[in-house]
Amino acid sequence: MGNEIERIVKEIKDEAPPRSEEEIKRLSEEERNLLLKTGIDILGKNRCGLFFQHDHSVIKCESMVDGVEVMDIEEARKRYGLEEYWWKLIPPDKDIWTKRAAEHQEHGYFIRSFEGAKVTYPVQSCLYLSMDRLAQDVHNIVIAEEGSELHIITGCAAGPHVRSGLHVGISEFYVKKGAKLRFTMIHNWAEEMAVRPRTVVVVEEGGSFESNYICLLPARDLQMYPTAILSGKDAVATFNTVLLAKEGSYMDTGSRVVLKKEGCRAEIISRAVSVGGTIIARGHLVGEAPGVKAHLECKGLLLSPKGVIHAIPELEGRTSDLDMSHEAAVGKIAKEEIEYLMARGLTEQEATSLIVKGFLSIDIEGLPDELKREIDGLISTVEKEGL
């Protein structure tokens, strides 16, 4: 896979023509439907803010409520400086991808919920690539101020005529004392895309962070390993990941939580289905304080002899009086399950499809109903095509 990534990187372009807000109006119905499948309703229903980056241009950036701020990261740095947040959780020399983002950065978003603000609808952010073989390097900062509640839906997508490209996303999240941040990311990339998110979250006392990541469409090479640092007493982090890998896809994903203070809790849950692709499902829990509780669960379904699922659960206890556990299982669909459903009138194909759909389905709290229906429909379409 290394040679394949080298080829993609060599072929990418670092320059893109400027885009304007008029581009949103000119999006085709096919593009609008594609974005809706990533959780982005371009018509503006059920949201409290919108960030839309088209290639290298931020073409829409607005907040619709008083308690939330949505800005181009460049504007935010000019207005606030952001010295205490910028590259503080992720060093720019961490790897070749962070170095690239530091050197080539093309915007990104700044989203902040103000102290005590509790918003009903999510902020929608979209990172959209419409040029083939283009590189998009973004840096995002999210701050949930003390006592606030914020939900962000990020849709990352490539246009219908894009086959390859590179996306590097640096994200630094700050969840202040007693705040709650729910972050839902849905990827819909092209078949030859290389994708490199780099994310670190710090959660202060009594704060809560929930990550939901869904990738059901092919990507040539995906590598991500977000880390949550629970730095305050009674902080909580949850990671939910749903993956489907078709033949030719390589997904090296995982989550890491460091529980540093008494009473911290964490949960890492992943569901992986391979219909010919390779999935490496990592999970790492680090308990550093007494009284912490954490659980890691990885389940995988192999539906093709060409597929690979490699589960790597890790528990690291650095003190006594903690409670951490893990569960990992990889295999095929049980014959008894298929036979049970066939005895009730389903064909073998229908029975298998129903089981896979149930396995991949995830209840994302706070997601608008119409977007839930779109995601459920995407699951149905993808698993039928993949079987």
Contents of the next structure:
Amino acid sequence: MGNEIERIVKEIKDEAPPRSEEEIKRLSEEERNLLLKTGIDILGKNRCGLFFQHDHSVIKCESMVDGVEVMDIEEARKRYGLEEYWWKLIPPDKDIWTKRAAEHQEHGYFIRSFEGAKVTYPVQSCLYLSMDRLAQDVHNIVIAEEGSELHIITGCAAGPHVRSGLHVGISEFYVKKGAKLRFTMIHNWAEEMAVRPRTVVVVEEGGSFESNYICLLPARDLQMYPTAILSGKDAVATFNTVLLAKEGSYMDTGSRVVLKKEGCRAEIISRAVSVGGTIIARGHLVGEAPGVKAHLECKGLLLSPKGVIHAIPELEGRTSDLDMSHEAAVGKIAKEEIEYLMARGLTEQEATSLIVKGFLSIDIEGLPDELKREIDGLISTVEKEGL
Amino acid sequence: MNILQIEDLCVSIGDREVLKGIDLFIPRGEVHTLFGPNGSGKTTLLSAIMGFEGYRVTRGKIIFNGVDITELPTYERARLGLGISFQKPPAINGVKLKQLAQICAKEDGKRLEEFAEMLNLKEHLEREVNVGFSGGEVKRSELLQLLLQRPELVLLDEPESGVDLENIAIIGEAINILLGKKVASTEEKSIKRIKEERKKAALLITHTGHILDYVDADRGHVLLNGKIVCSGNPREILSTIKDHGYEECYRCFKDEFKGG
Ligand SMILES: Nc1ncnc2c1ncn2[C@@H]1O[C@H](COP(=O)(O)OP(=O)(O)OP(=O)(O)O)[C@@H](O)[C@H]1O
Ligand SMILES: [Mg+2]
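With the form predicted alone in hand, show me what the form predicted in complex with the partner chain looks like.
Okay, now the whole complex, with that chain kicking things off.
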């Protein structure tokens, strides 16, 4: 454990006052905008469910359609037991953070789409930290039952007065036969926060899992390596990751897919931009069955001489007859590209900004327009400050 | 009045002097062609006019519409009315051609679809700029951007190289619209605008001269080893080069030098 994170953890409080549903109405405009930037539109209508955890209290939990249930995980465990899902993909003693979560856990969400249900709008789930120096340890379970389709947007955000804190999130996702789960997560943390998500997803035959992860605001220390296990034939996983690190941010993130059966496919794509921070962009493909196909792409753009981007793509073949490849590139913006755009009348600043936006724009399906605009705006401002 | 006036221009790339005292004048409304063997400095001259980094002007000046632009950054030159079609433009990942075309068009966005249609680039609008474009598509995409940008002086670096015969006709038409010599089919223009557009000028680099079957050029220049060695009727120059090669230009230049 690094010095920085030790310091953060030392100062952390484990208790928070209870919050009520009334808090939602009391959110200031500043706070609502902040949540909007994570894809959570508290007042909006384009969703089919909402989960809202404020510090240590679940203050809102609702489902607007028949095909989906959204619950506080405590409630769900009381009602369903969930023994076959609880700590089944992640061992509680895996690392100090999982251990911490096993001891300190306060809520989290349970989201399930029922067999054959196809849900058009996303379920929005929000983990909101409004107190400075608070630890939030959550445990989430998501189940996409056979043949169902589900989209979840999770926004994790720290409030305007938060500088420091700790977020630990255990997530165990189950994508059953032929089901489709799209999981979009936006992190907007505070400068001094330590963040430790621990995610494992299992995808059964013919199922598909798509993860989109976006982190553009600073976080002192972020480390995660979500893993998808493709356990059935023809299962598919896609990870898209977009990272932007300012000076002082340290992001060590990666995605791993284990392809266990024939016909499995996977794609890991990451785009990292550093304006002074450090990004370790990892990726790991494990091919265990013949005939699987997988590709890994890590691209990094350095906009400041202070920044560090370290791409670590790994391919692990455990049988012959595999088709796994990777592509990694780290560099600064090519001068020719900037001049090309300047010849069309853009200033150097505008040209750089357009190139960075282009670089980060991996097509993420189903991302609300509002959020896309926010991301564009954010890139422009951060990048201006960074240059 | 000259739209472009280049006086005694010397340009170095790194330590190497590539342009060695260029004098070139282009009056308003004229199309000039630039001939010269590979490596003679043609692209370097256009790059210096645009003010790209790495093309160091060590002597002389570039005057555009009466303004000394020698020290101006590229985007200011573009905003003053200079435009360029690149010989080999870079690809811009993640930026769609449509986005870039809109940037070029500024408020004139309604022409975008029409020009894209004319240049057979409708489907390319949704693709990333120059990513996987064929040689001919790249050249057409350059012209699409210029048609929307409407520069007063356009620098065309081998606009027809790698383009098939049918598409050369399309490119020729696009250049004529760009120069106000032809009105786009559906366009309605005021007489004032038509007159203004007739003042537009071009400096065009070509090896084969194929584009001259479609675009009327007023004057030609031959660049050899960083110097303009000959200026005159572009068709005559082209046929001399075709029949006798650049050797003849060397010879002619030497004779003139001795005689003068
Ligand atoms: N970035 C560079 N670094 C080093 N040398 C360069 C660079 N750009 C151009 N040169 C050199 O300058 C000279 C002129 O190049 P330029 O591209 O202007 O030629 P050109 O006349 O356009 O040739 P072509 O007909 O092949 O396009 C060449 O010898 C070339 O190698
Ligand atoms: Mg050239």
